[in-house]
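Shown here is one chain on its own, the form predicted alone, set out as structure tokens.
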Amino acid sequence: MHIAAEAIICAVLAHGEHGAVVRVLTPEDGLQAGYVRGGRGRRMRPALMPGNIVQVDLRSRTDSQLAQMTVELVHSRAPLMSEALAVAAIDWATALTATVLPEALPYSRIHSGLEGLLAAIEAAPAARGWAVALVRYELLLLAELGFGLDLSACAATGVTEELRWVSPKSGGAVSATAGEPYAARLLRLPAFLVEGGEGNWPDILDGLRLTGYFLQRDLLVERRAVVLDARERLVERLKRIG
């Protein structure tokens, strides 16, 4: 196996005394893991940061063997290290991706979505500028992995207007009229997921509650659930500024 591609670093795990197992997301070959010799050394550590864009070369003799990976830094997000909220968002988005995606399967839309989210985190002057993108990225992951929500029409009546809720059971939208008697049991559907555009903080937090519910129910189960700690810390930070 030989893969040469530009990729997003998603996870770095210490391996042995000096090396690291690195998981990267490539546009055409999906999530790939490889051993980086000297990955814990002073020279390589700045390159092996989640969210960085790197050029990777992966080689292995058999499909069952962990590939040897060499890495060349293309774009560093190290300047964001002084911004705790931005770092928390990058850590969560990359950890989520590395946790839920099966390896070696192409997910070009997820690669584009993660690339766009990371660029938004880097460019936005405040969290509100990228928080909507985070909600949309989590929805994209759910959809691409077979757990998409149907937000196009009311699951109860079929109407496409005044969609205000989402059923936690079916993942379908519910209109204001149909959902009002059951509001306490439904999840709020933020307007920006229906109408587009930016969201205010109450809508953003509603969006995170919505995606968080389905991520925990459908994707982050059993051993995968440990990654939710990073999300909880991020959401708590966002609540304090929202």
Given for the second form:
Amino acid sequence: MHIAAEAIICAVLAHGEHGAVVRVLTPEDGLQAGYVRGGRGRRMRPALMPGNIVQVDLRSRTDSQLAQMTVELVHSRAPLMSEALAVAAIDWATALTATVLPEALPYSRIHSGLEGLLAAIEAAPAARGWAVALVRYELLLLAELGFGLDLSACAATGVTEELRWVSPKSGGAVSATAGEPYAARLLRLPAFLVEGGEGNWPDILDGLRLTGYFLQRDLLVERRAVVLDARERLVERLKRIG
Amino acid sequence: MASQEIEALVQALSRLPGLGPRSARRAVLHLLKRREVAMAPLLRALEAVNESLTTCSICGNVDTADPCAVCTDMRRDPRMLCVVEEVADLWALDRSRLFPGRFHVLGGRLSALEGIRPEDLAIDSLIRRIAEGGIDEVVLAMNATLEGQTTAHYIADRIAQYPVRLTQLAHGLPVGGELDYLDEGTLAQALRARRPIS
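The structure above corresponds to the form predicted alone; please provide the structure of the form predicted together with its partner chain.
First the chain shown before, then all remaining chains and molecules of the complex.
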């Protein structure tokens, strides 16, 4: 196998004294893992930060073998390290991606989504600008991995207007009228997910509540649930703003 | 062909950081050839440390006494507290003799992927130390990594309610660093942290 691509670093784990196993998200080949010789050394460490864009070269004799990876930094997100919210968001987005995506399957939409989200975090570290993008990215992950929500029409009546709720059971939208008697058991559907545009803070927090519910139910189960702590800390920070 | 016991010693040493099978074998041969001068003192030192090794109940440092030598050093300023991730970081800063205060070892850093949460680190004990009073400045000496900075920001939030000055180690140009060889991230940090020159 040989892959040469510009990729997003999603996870770095120390391997031995000097090396690192790095997982990167490539546009055409999905999540790829590789061993970076000297990955824990002074020269490579600044490049191997989750969220960075790198040019990777992955080589292995067989597809099942852990590839040897060489890395060259293309764009660093290290300047964001002094921004608490930005750091928490990058940490969560990359950890989530590394945890839920199977390796070696192409997910070009997820790559574009993650690239867009990280760019939004970089452009506006103050959260209001990218929190909506985070909700959309989490929805995209759910959809691409087969757990998408159906927000096109009311699951009960089929109407396409006034969609206000989501059923936690089916993941389908529910209209305001159909959902009112069951409001306590339904999840709020923020308008920006149906009508587009930017949401206000209560809407954004509703969106995170919505995606968080389905992430926890469908993707982050058993051992994968360990990453949820990072999401909780991010959401707590966002709640303090909103 | 080495005996089983010698082979076991080689295996044990080869697991140490910086030692592989070949260098472990050379180390063992050195010890075997110099039993009285090298092996015996090494054995005595290992036994002494093994018998009295303990973790400091105040700061989390590893020492042969509790509280450790750093915490009981009356020359250190108890109003300054430096928070580090690991004991190795404490030893590095202590070796430099540049920080005049005391330390607190977290025992790691927050990690989403490894599932390391605040309750897995010595953060609560840090907060208790600060809450007891008597500390004017807390220096966060976390690594300049995503996880290190996530940890630093989390601790900063927890400490915000206390009347202490909260500072962090500077990030940027390393000593001896040539601009041409530095990465974009380090350069950006260095530019951000630039100061007037007097």
